[in-house]
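Presented as structure tokens, the chain that follows is alone, the form predicted on its own.
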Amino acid sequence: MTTIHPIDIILHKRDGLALTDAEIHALIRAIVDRTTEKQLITDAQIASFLMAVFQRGLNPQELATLTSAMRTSGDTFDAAPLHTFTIDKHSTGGVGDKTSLLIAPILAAAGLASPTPAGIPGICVPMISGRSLGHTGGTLDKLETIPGFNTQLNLTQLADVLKKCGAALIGQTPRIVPADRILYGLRDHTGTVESPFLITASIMSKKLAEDLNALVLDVKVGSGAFMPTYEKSRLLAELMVQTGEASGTRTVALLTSMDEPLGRFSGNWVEVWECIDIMRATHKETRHPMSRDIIQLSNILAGWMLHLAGRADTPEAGASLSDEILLSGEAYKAWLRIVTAQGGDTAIFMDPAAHHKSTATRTITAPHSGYLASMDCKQVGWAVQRLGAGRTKPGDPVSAHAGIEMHAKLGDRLEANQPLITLFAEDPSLLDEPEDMLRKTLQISATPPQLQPLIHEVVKKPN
């Protein structure tokens, strides 16, 4: 058997050649084995490979093989014993983006509905989520503000929760896609974070390790998006759909607006609080007006998931069903089951506002009348991070109670001195810089702005 050397793989990609399946699999094996006595590749060589991919890109076959090799570099979930339709949702990250906390219980409630439509299996959602990094929030940080909630389940425990509840929300275990942990850690230090090919392999290897039948992707566009332009966001969506479909997983991507924070709150506990309020509202009139966009987006994404799972004839019908489940209270019941199964204390949901323990607050008001016209949503996200709710590098601690409350949405008419945004922190000294950042980015104009649609485009495999 011919030995494949890492340097040869690097040189091939550097020179614009297509890598063979054997070369890609050998590279990933070497990357994972480098933590053992088999030191076949150095960090410098891995960094060189990342830069070669950044500069040269990957063709569809290379990308599919790289994703598959990363996916099988460690443990993978086996959903077959559950005898269900396994589906998940992934977002590329945003500010106030708490859709996972609503979608998991919505789908769980739909999957546990009795009777199940004839010939259609149940639904399970093995949602493996991440932590906040940079200006974007993290689902795990939000969940861990619930006392006792265990996000670190192993795959056996994951299967048990899915059997009981139909959905589970956990973090990536050390043995799931270990190759991605190594590559992800080096991308930030090598100037290769923005490569759509490396992003695709990173996201899709983790999601496909869940043994999914279908996947719905929420790819952000706008000032708060990770990708800098609409064109690059669309390319990322296309690559992820292409890679998911190549693996046999039905995959759809929605390009969604990220020009302002989603919903009423951005932070950790405050976002859980908002979702509890949404799930406990049994009439549309009792929903908080600042939550309208997060409810709409959650229903649209859940609608696509319900459609792919065979529970709705169209995505639009799925969105209507999703809203019915929310208003019926069934999603809230499913949420309580999930939290209980993962060790969380549901007693605090009786009065979530009382659990909000920020020790310092400050409200920014409108300096003059007009319309809330624009903001750099990424700057808003950084303000939330600097209040203590986020982290600048993996491993940093986060505040459970830091964050912001929005009192207006883009396009809203404002009067002078009307509240715009309230800041929360657990340390009063952390208020000044975020306040300055927010005052500079929140723009009020005399005329209404032209608003972007919440959903820009749907990317899916051609019929």
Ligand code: URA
Given for the second form:
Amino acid sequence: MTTIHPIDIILHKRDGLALTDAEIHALIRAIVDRTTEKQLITDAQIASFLMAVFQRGLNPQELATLTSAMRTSGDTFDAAPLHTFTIDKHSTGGVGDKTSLLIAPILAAAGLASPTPAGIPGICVPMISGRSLGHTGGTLDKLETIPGFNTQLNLTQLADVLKKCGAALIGQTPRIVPADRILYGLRDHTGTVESPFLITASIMSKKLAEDLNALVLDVKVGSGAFMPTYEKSRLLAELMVQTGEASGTRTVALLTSMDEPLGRFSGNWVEVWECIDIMRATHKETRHPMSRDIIQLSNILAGWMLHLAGRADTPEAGASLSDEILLSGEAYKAWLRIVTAQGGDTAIFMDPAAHHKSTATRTITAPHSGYLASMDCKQVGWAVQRLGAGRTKPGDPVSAHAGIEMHAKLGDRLEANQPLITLFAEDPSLLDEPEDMLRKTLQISATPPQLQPLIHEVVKKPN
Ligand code: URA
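What does the same protein look like in the form predicted together with the named molecule, given that the last one was the form predicted on its own?
Starting with the chain above, the whole complex follows.
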């Protein structure tokens, strides 16, 4: 067998040649093994490879192989013994985006209602989530505000919770896709984060390690989106769909608006609180009006998942079923089951407002009458981070109770001095800078603004 040298792979990519499957697998193996004493490849070489990919891109075969090599670089979940339909949702990240906390119990409730012959929920959601970074929130940080909730389950424990509950929400373990941790760490320092090919391989290797039958992707567009333009978000959606389908996972991506925070609250516990309120509302009229967009988005994404899982003839019928599951209280029951199975204390859900312990609050009011016209949603996300809800670097602690409450949505009519947004922090000295950022970015106009649709486009494999 001839030895494949990292330098040759770098030269091939640099010169625009297509890499072979053998080259890509050898490279990823070398990248993971370098953490042992073998030292097969240097950081400088990995960084050069990343820059070559950034400049040259990858063809569909190379991207599928890179994703697969990364996926199998460590432990993967094996769903086969469950004989169930596995499905997940991934979002490219947003402000106030708490759809995971609603979608996991909605799908779990649907799965619990249709068990397999072995008594396992007929749909299972093995959701491996991330932490907040930059201007976007993280599902794990939100869940960890629930006393006792354990996000650090191993893959055996994940299977156990799925069998009982139909969904589990856990964090990445060091043994799942170790190649991504090494590559991402270097991308951060070498100007190669923004490559749509590297982002696709990074996201899809982790999602496909969950052994999924189907995956629904929420790719954000707008001022709070991770990708800077609509075209780049669309390209990312296409690459992720193509890569998911190439691995045998039915994959659909929705391009959705991220021009303002989703729902009523953005932060950590406050987002869990909002979801509890949504799941406990048994009538549409008792839902908080500021939660309407997050409920709609969750139903649309869950609707696609229910459709792909064979529980609804169309995504639209799936969205109606999702809303029925919410209003019936079945999603809330499934949520209580999941939280209990993961060690969380459900007693605090009885009065979520009482559990909210920010010591400092401040409300920004409308300086004059008009319509809430625009905001840089990324700036709003950064304001939430500066209040303490997010982190500056991986590993930093986050505040459970910092965050914001929106009192108006884009397009809403405002009178002078009407409350616009309330800030929460655990330390009063943290309020001033976010207040200034928010005052600068929230724009009120004399005429109603042109509003963007919540869902722009659905990207899927042609039939
Ligand atoms: N999220 C990931 O997991 N990877 C990326 O490369 C970008 C966002």
